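Below you'll find only one chain, the form predicted on its own, shown as structure tokens.
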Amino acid sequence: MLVNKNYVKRHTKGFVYLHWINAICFFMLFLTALPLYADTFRFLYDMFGPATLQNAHRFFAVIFVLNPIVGLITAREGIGRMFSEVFKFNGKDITFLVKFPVELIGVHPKDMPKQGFYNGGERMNIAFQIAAWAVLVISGAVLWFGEGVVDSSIRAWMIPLHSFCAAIAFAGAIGHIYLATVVNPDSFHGMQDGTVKAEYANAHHGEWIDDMVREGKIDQKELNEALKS
């Protein structure tokens, strides 16, 4: 059934809240350790202080390490599905990360293969995403805690590997952000409601509203109607 006539729903109110929470709590820590890296930010050191935002830092690295365990009982159907399927990376997903580039100029690729709940594109941000996660959280921990416990010479690798791996996902996020306010705005309003538009849903996760109509959880009829529209 769609939602609205014209929405297909997607993900859950809780897992769209485990998304800004991520992505609040990511930028906040980029945010906080900027000033150690370029003088343009030193201001912040002039406005809060070193300590202020070392504790800032703190607080929202706790929050970005507990948001996905919270986030196993809140929104467990949409992280299950999440993990189930962003590591079945086949034929369809290369044919898509092939075709995707002129996507980035806002031309739907031709002869696309049809995509599940995540395609190509989404497998490959999400995977990328979960280990940038687990290094920063890893590296971090051991900044933190690790002095007089883990060796210091590894707790001087640490440094540049957080830093690097910071910077990486950095990149990743705007790229994405590009990509869902840009590209492809429509897919943007998942992440408000957790609902996007049937004609979204179709052209970028074909095969996943193929089998939603084949188990009965969308009518054909109301799907084309939604098409047409």
Given for the second form:
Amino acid sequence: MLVNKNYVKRHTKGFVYLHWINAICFFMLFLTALPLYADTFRFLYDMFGPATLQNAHRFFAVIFVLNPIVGLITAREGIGRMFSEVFKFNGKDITFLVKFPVELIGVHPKDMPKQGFYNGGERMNIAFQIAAWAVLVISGAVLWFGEGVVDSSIRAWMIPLHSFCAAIAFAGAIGHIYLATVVNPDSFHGMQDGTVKAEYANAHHGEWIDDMVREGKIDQKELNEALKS
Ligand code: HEM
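Let's see the other form, the form predicted in complex with protoporphyrin IX containing FE, since the form predicted on its own is already up.
Once more the chain from above appears, this time first in line as the rest of the complex follows.
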């Protein structure tokens, strides 16, 4: 059934919270470490003091680690779907990725194959962010607790690894935010109350909508009405 005759339920509330807590932690971790890399951000040390920033970095690191663990209870369905989707790469995703770049400048690609719950680009983002999370957490834990436990030559490698991973995850997050807010602002609604417009869902995730109709979760007539309005 559609919500308010025009919206499709896409994400649970638990998954929406998981996403935003992860996003806030990620940016706070980035911000609290910035003065270590660029003098332009030294003003943060002057404002808060290095010890406060270091404690804040550790505080957000703990939430960054605990958030998906709590999510295994509160957002089980969304996490399960992300993991199952990551391993579903197929020929359609390749076609999607070849045709997709013009959408970055606002042109809707022609003959795009129907996409499932997550499209080829989102699958790549999911795989990348899960891997980045794991590397950041492991390298961060070695830096935090590793003194006297882990060989110092290994610990020395963790600093560039942690920094490199944070940098590419940040670049990925900027691309992700651009896509979600500028290219497909309708998708953003899904990260507000968990629903997206039927028209958007049908145009961008047609295979998922077809499945929902086939499984009787959406009524075809109701969908046609929503697509007309
Ligand atoms: C702060 C700005 C952000 C905005 C506006 C934003 C927006 C969104 C939206 C709209 C979706 C749902 C896409 C869909 O339903 O198909 C989503 C999903 C997701 N977001 Fe974000 N997000 C932000 C930050 C982040 C950050 C910082 C990360 C990771 C570090 C992240 C990781 C993800 C992942 C893994 C998904 C699921 C798959 C995907 O759509 O790629 N997001 N986000």
